[in-house]
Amino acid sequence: MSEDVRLCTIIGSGPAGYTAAIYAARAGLKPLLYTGKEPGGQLMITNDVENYPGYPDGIMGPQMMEDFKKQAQRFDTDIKSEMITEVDLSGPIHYLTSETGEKIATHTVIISTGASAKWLGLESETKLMNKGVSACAVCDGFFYRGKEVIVVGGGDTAAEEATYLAKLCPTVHLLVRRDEMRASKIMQKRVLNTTNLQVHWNTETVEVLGEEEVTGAKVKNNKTGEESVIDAKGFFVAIGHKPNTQIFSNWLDMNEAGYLITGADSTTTKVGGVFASGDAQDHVYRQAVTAAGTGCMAALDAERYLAAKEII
């Protein structure tokens, strides 16, 4: 009995995965999509999305992902609310294993597993998520125009977020845990030369303050032990992201942070028939619209791969 081999299997949802599914389905690839443990990705914890084209009045992140999902299903994408826990990319046919133990054989794999923001791990941080606590200044900074905000972190991400917010906000408080920043010299210079950006050295967050919305943060000086309160309406955590790519570590090339490496101007990986899209491979832009764009690219790359192999 011959093996049933899928033309295209997509691992992960969110803008990249669902867009890949829409394009693959319309190309007749009959894609199978596994949503993963966070169906819809980071947009599921995003309230107002105002920077995605086509939504002039803005849209709630979960509703937007539901729209993407419905569009993928309209073209008969087979969606399964499960995780892929193991992959075997050693041969021309790729094998995936789901959390229920199901084995999937597929000619092409589109990876859209995304990345997860790193958080401080405070109970108050979780309580005020989307009520002033954010991990994306470009996404949410507009809502804090004219208001004081706090940014936590000492690397390039924090420096970029803080200087971006400084263009919108009267004062930005940057909390750096040590007495120096890890950011590149040019980014440190930019921070220190921004007049409305106040750096708090040797400072860590004890608690994010507020009930229904952020009102500030209680912070502690690591050297003196002194605690104080900084008033603010926004609290941005900028300590990095972790790509959800661990199961591919033995198969695909990735950078030191775990982001998958793709070919120039493409979504191809070092393994034929395997393509990477969205925040699993993009550590620069990390926006819904760019993730959707690379999802489209991955589906087109998969279609061309199958055509070149005369599989379709």
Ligand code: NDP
Given for the second form:
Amino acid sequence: MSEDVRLCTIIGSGPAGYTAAIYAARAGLKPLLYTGKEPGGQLMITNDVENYPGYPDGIMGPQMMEDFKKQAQRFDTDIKSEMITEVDLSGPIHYLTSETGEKIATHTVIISTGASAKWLGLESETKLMNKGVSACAVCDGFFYRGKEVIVVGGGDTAAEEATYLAKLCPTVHLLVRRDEMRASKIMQKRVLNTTNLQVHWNTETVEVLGEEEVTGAKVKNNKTGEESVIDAKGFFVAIGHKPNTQIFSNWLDMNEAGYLITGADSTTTKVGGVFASGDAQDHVYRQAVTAAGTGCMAALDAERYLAAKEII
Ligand code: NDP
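The form predicted in complex with this ligand is what I need now, so please give it after the form predicted on its own.
Next comes the full complex, and the chain you just saw is listed first.
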């Protein structure tokens, strides 16, 4: 008996995954979508989304992902609330193994596994998540207009987030744990030239302060050991993201941070029939709308691949 081979399997359920599903389903590819362990992706930990076109009054992140899911289901996407734990991309037909041990054979795979923000790992940070603690200035900065905020990190992300917030907030405190920043020279220059951006060198967070919402942070100078309190309403953690791409490391090219490498102007990877979209491959823009855009591209690329191979 010949095995049942899916036309298209999507891994991940953020804006990229669901958009890929909507396009693939409407193209008749009967997609199967695995949601992964964080169904809905990073938007599930976001409050109001006000920069996604089409929602003039904004929308809560979890509600938006529910709408994406409904739209994908309307076109008969088969959704499984499971993780894919292993892949075998060695042959023309690709094999995926789910956490329950089920093996899926598929002609095309769309990877939309996203990236997860790194956190400091403090109990107070977890407690105040979405109550002033955020990992996305572009998403949440607007709510802190006119208020003092703290940004943690010394890389390009922290530099970018801090300069973005400095346009909205009277004072931005940037906490850098060493006496230098890892960020590119041009970004460092921008930070140092922003007058309302105050860099606190050699500074670590001891505790995020506040009960119902953030009121500031207790910080420590790791050279002198001196502790102090910085008052702020927002606490932005910008110490990097980790793309969820570990299961592909034996099969696909990725950069040193783990972001999947795709062909120019496409979502192709080095394996035929395997496409990458969203934050798993984009370390530059990382927005819901750009992830949705590349999800659409991946579905169109998958459809063209199947047509070129005369599978559809
Ligand atoms: P990076 O890994 O480059 O930087 C992380 C920063 O966070 C470092 O300064 C690191 O400190 C600090 N850090 C890590 N852990 C902690 C901690 N527990 N407490 C305090 N500080 C901590 O991540 P980015 O997200 O900034 O950048 C990732 C990649 O994306 C880079 O290649 C970057 O260039 C790129 N990027 C490019 C942009 C652009 O071109 N516009 C925008 C954003 C990112 P330390 O240096 O001491 O390790």
